[in-house]
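Below sits a lone chain in structure tokens, taken as the form predicted on its own.
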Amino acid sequence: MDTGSDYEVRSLEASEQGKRNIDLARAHMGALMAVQERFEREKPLLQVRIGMALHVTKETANLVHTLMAGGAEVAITGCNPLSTQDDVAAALAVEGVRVWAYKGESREDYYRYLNHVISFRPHITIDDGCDLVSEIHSRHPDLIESIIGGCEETTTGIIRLKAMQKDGALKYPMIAVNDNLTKHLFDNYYGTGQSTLDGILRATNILLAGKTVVVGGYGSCGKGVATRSRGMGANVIVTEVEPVRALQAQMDGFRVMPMASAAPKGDIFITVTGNKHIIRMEHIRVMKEGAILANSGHFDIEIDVAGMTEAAESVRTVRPSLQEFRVEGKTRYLCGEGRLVNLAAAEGHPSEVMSTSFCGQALACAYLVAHRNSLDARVHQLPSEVDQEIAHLQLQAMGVAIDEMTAEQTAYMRTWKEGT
């Protein structure tokens, strides 16, 4: 491990490759680069310290550069033990960015690094999963008075934040970046859909065509995974607890049933719910020989990995990011230790998708600073105009033009008097 006063990464020798990967991502993040150019001119984050707990990837590095272009000081760590790209962390460290992250972090290091970011005394927190916010509220409440607000990237984090809000535990304003249309309709749907299958294929090299894929959850992420699985030739079963989403899945042409009914039928199981123990031992026991399990929810609790480990006669790693469990005489395969398979076994979402998500993060930080002291301590959404701006920037980056309403059309949309 290479360690300095403001960094701890696996090896600084990987920094040149990290820089090349960051450059490659930047070439596909035109919308974020437009925000970066604006930030360079306007400096909306001058003298603001931003503490980040995000996946340390080539795309995230470009968000770091955008925030710094806006005048911010930045400190970053990972938000999942297996999601850091070591070459990117090294590149950031060489640049002088405060960074503590490596792929395969122990639990001890994971929380030690979170506390390095907290010691930076951030004015704004950016989180993916709410661990940074939770740690501050639980162990460092003295910092809250100086915090302007925070931003949350993912569904799991929003669930936790709303639970904090309900309990009266949330003490500073949070922007639900995950709730931006330009985040969850694109990052969750297109990004998770593609990158989840990418991770499973890298881990297993299995043929999806003709297989039965069971998708646990039909939110935006589950919709993306189910659709992409069908596109690869799989037969898809969806499991759900919410009636409206189950009805959507049925009308989208997927089979819908409880997990107990799906367990003996599936070849590949993918959880994307943000909840706990979607796949339990009663399901694992009745699965086919050779069933493959993967999780694309934020935490490693959607599959009961601990229960499967305890019940297993043997466990061995058969290839990178793939473990073989022998449970009651049958083989089960687990991808990426049950952690985010798209990052544990692959590289996460494509850069184009993360461009719009990180536009949301950058603009949310600017919004927090512009509205400091006027937002109460609850979960907020960005104004719809910000979503429209992000979509416009992405369309420009893609070279796509759209219509504008005529004056007559604009007037018609503002009146109630014109009818039949």
Contents of the next structure:
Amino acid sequence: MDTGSDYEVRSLEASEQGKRNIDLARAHMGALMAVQERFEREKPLLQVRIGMALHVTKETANLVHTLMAGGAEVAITGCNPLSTQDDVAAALAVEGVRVWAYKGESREDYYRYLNHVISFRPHITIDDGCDLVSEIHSRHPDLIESIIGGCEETTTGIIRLKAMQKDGALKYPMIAVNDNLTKHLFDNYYGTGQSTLDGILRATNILLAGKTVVVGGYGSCGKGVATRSRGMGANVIVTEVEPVRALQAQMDGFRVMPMASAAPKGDIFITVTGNKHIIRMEHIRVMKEGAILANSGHFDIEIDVAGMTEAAESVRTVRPSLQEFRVEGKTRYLCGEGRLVNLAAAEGHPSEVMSTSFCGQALACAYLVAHRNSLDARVHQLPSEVDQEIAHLQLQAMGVAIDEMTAEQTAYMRTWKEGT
Ligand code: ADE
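Structure of the form predicted together with adenine (ADE), please, following the form predicted on its own?
Expanding to the full complex; the earlier chain stays at the top.
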């Protein structure tokens, strides 16, 4: 580990590669670069300290640069023990950014690093999964007074924040960046759809065509994974607990059934629910020989890995990101230790979708500063104009022009007098 007063990373030697990867991502993050240019001119984040617990990836590095362009000081750690790109963390450290993260963090280091970010006394927190907010509220409530607000990146984090709000435990305003249309319609659907399969393929190099893929959960992420799996020639089964989503899956042409029925049929199982123990021992026992298990939900509790480990006669690492469990004489493969496979075994979502997600983060920080002292301590959504603006910027960056309504059409949309 390379350690300095303001960083702890795997090895600074990887920094040149990290810089090249950050540059590569930037070339596909046009909307974020437009926000960065505006931030450079307008400096909306002057004298603001931003503490981040996000996946430390080449895309996140570009968000860090954008916030710094806006005048912020930044400190960052990871939000998952397996998702840090060590070369990117090294590049940030070499640039002088406060960064504590490495791939394969112990639980102890994970919380030690969160506390380094907390010691930086952030005015704004940016979370992916709510661990930073939760740690501040449970162990550092003294800090809350000086916090303007926070931003949350993911569905799981929003669920935790809403539970805090319901309990009266949430003590500063939070922006649900995940709920921006330009976040969840793209990042969760296209991003998770592609990067989850990318992770499973890098871990196993399995052929998807002709396989039966069981997708647990049909939210935006599950829809993306199911659709991309079908696109690669798999037969897809969806499991759900929510009847409307289950009906959608059925009408989208997928087979829908309980996990107990899907378990003996599947070759590959992918959980994306945000809930726990979707795949339990009663399912694992009846799976086919050689079944592959992967999770793409935020936490590593969707598959009962602890139960499988306990029941296993043997566990061995076949190669990076792939473990083989022998359970009751049968083989099961687990990708990325049951942690979110798209980041544990691949590089996370592609830069194009992170561009619009991270515009949301950057603009949410500026919004919090512009509205400081006027937002109450609950979960807020950004105004829909912000979504429109982000979509425009990314379309522009991709060289896509669209129509504008004519004056006649605008008037028509406002009238109730024209009918049959
Ligand atoms: N979450 C999913 N993919 C990501 C990425 N590439 N960077 C940051 N957070 C992510």
